[in-house]
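Given as structure tokens, the chain that follows is alone and in the form predicted alone.
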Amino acid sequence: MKKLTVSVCVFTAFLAMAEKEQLPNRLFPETDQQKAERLAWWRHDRFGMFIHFGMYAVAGRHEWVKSREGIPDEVYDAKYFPRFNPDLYDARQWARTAKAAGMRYAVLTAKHHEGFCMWDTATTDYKITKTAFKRDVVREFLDAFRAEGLKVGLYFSVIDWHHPDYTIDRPHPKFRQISGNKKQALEKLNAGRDMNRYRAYMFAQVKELLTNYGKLDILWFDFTPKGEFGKSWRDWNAVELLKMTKQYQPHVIIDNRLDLMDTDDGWDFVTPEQFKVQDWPTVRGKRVPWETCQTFSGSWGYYRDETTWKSVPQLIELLSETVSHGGNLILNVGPTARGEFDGRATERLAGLAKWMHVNARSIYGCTEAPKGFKAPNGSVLTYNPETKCLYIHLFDYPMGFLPLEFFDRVEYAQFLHDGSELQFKGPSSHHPQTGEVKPVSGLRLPILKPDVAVPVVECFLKK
């Protein structure tokens, strides 16, 4: 690695006042309306592309084969360095399929935790231009997607695996080789690393993808691991990095990671990752934006052997529930070693797109739906509130009717796919065979599921 040679002192003065500072509730002049004003396109488009691409995919057994395994740094290097040559890798090809799918916005791993960089850094040579490649990726990445109309975000890891002065904690490959007594041996493991230097490394970095790539619409940090061999915002001066984050793109929308949750404006949108959410998040008792980030299967970055992949209807479903509850998702693709998209991955992008290219306006700018409308079984209702209309989504599809409680405010009902009209059916309180029943209004559907892999009702409100 090459040292960057940048005075320390600053990130030292800010470490000791920082070691006494209690967070503020607020860092920034913002208000409450201007930040809504900032974050309302991406509240409106509600799908995004994660794209988790690194040295790792040349191992192609998960992004973090390097701790799991606890490889050390100069096994990992000497193997998967000279090896790492996407040379099929085609960001244009990526940008249209994502735009394709129906995603608004991308997100690109431009330094995950192994601390690999895929710009041309001056920081350091352990980068993708010193590889075969020599491209830098970020940039073709960048400007691939900002062609097709997308809007665009880097990820950044706060941690760095590789970083000679980042102090071991808990998800380091090296803590995996402790025995006994822990705090002991990361004492004598961390002698001689020193964060000060790490954060100057660190904070240049950020500083070249905040000045060197234009505008950037996101930046996702990760993360910091709390509790016990953990870290907290103190070990990345976060304050001062999100201030400089700031100053050099005010515009920019900010994820939760940096351990400023205590604040109110430390962070822009809070981050649950692969589960599903059952209701809208809240941050001390007030409901906030929210995405949850999810992977097709259970890795984010290339994985060869993994299986537990998620069949189109089930993404069609964690979009739809993910939307019904106000929030965003984010669905991630990790690249092969080769730089395309694994076959799996395209395979269900090609259905997001078929689904979406006739259903999306029951997702983009659609949100929960308003109080006292409540989904028949097996579906879930999002809501536009500047078109009035409410979309049901039928990931059951019932046999020929479907029954609705808010029938009574319906104005008019189609089929979202083709624009075909749903008749009503009125209240019946006799059944030939079986005598009285339950009076019940709905819609007429056909017998057959029509061939769609999830079935959207458009519902028109009365005024």
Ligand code: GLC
Second form
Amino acid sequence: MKKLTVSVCVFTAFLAMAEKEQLPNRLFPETDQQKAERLAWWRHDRFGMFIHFGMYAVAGRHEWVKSREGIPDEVYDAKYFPRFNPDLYDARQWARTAKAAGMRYAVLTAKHHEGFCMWDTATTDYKITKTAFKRDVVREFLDAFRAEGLKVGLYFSVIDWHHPDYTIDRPHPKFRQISGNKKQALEKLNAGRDMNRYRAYMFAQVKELLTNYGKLDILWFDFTPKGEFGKSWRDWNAVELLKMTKQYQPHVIIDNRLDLMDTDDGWDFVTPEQFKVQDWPTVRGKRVPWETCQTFSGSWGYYRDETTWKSVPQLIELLSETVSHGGNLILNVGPTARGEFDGRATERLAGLAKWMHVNARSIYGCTEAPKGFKAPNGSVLTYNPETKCLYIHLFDYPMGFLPLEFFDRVEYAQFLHDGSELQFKGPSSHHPQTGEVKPVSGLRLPILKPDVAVPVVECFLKK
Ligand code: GLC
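Could you present the same protein in the form predicted together with this ligand, rather than the form predicted alone shown above?
The next block holds the full complex; its first chain is the one shown before.
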């Protein structure tokens, strides 16, 4: 038994090595400097909008509804395809809303896992232009967002729950229906399925998006279900997919979900999803560009009955904290089946717009504060290395006084929202009755919290 375990371990290690060996560290000739330049706008802009829009909006209960409920193709398509008609879709309105909220780029789901295409593809009839709606949602999105001066990207799901050749894997709706021995059932289910044919279809789709829709700033591939009954980069022919992507759109910025993390350049940024990142993420010991993707409420696609919506201050904190660790935030809206942002989303976006209108300077072009600057309790710091301004985001509004350990490095301080001076307060000599309290210097703040969801102090540092 022991012998068997050992040989299984050796074999698994060998397989892992063999797999690794076939991926070189570097796939492309680009230097680190060139990569930094390619990503410069994205790292500067910090804040984007994700839009999960697809046929699943009709069900209105999560974009994974087909998988979660194990819905067969015929049922899903018979119910939702004839009813998907987002007649109120107005991409210009979306673009204006995103821009007002301070978002500088947007990424739309061209195809999600359900396999339904939101553009006028020649590869299938399973597409928006064959519905009663008829219009090309992707094209209208790209035109409208570009017209507002926002950078644009497309999300493309490599997973496809509609294509007959896509082999059944763990997340697949048909996997949910399996009872009994999974391995055997999968062998049977996948017998007639051919990933070669699926790959050809997928490559043709990606090529259409890369060649028929003008300049794309971002391509967001999603995702590789790893592990048992999962997939790997080989299933997507991911290296070739990337090569094609870069061939047609050399400047495009690409996420990391094609399972090429063993290479240094098969991805541009990492994508922590739905949790608050506490520290700048690293890969093999090196800090890397990152973007956290987050929902307002827990679902990406429209979910009528989901009620755990984050508040405006929570969302602002998420943005501030992300930038304080050198990252980007892409915040998701799941439009309704009629094609609109629902009331809960517009209310949050309006709150963000109000805050960004006066506080954007603490976000754009900002990153983690230099070493030696410690955030006062209940706050986070962001820093603009160009202007040498430090921003204190006050999550807990203090009582009249903000102690600053780095007091003597500040030349001038003001509230960012109204540009009003915040006066220095030197260490006070305490009355003997106070006991032994360490004297600290800081800023005098009004007792009354200003009417800003999260007030920000702008500190001009000494040169
Ligand atoms: C996940 C989910 C998906 C969502 C995505 C966004 O991987 O599968 O529904 O589109 O994350 O990051």
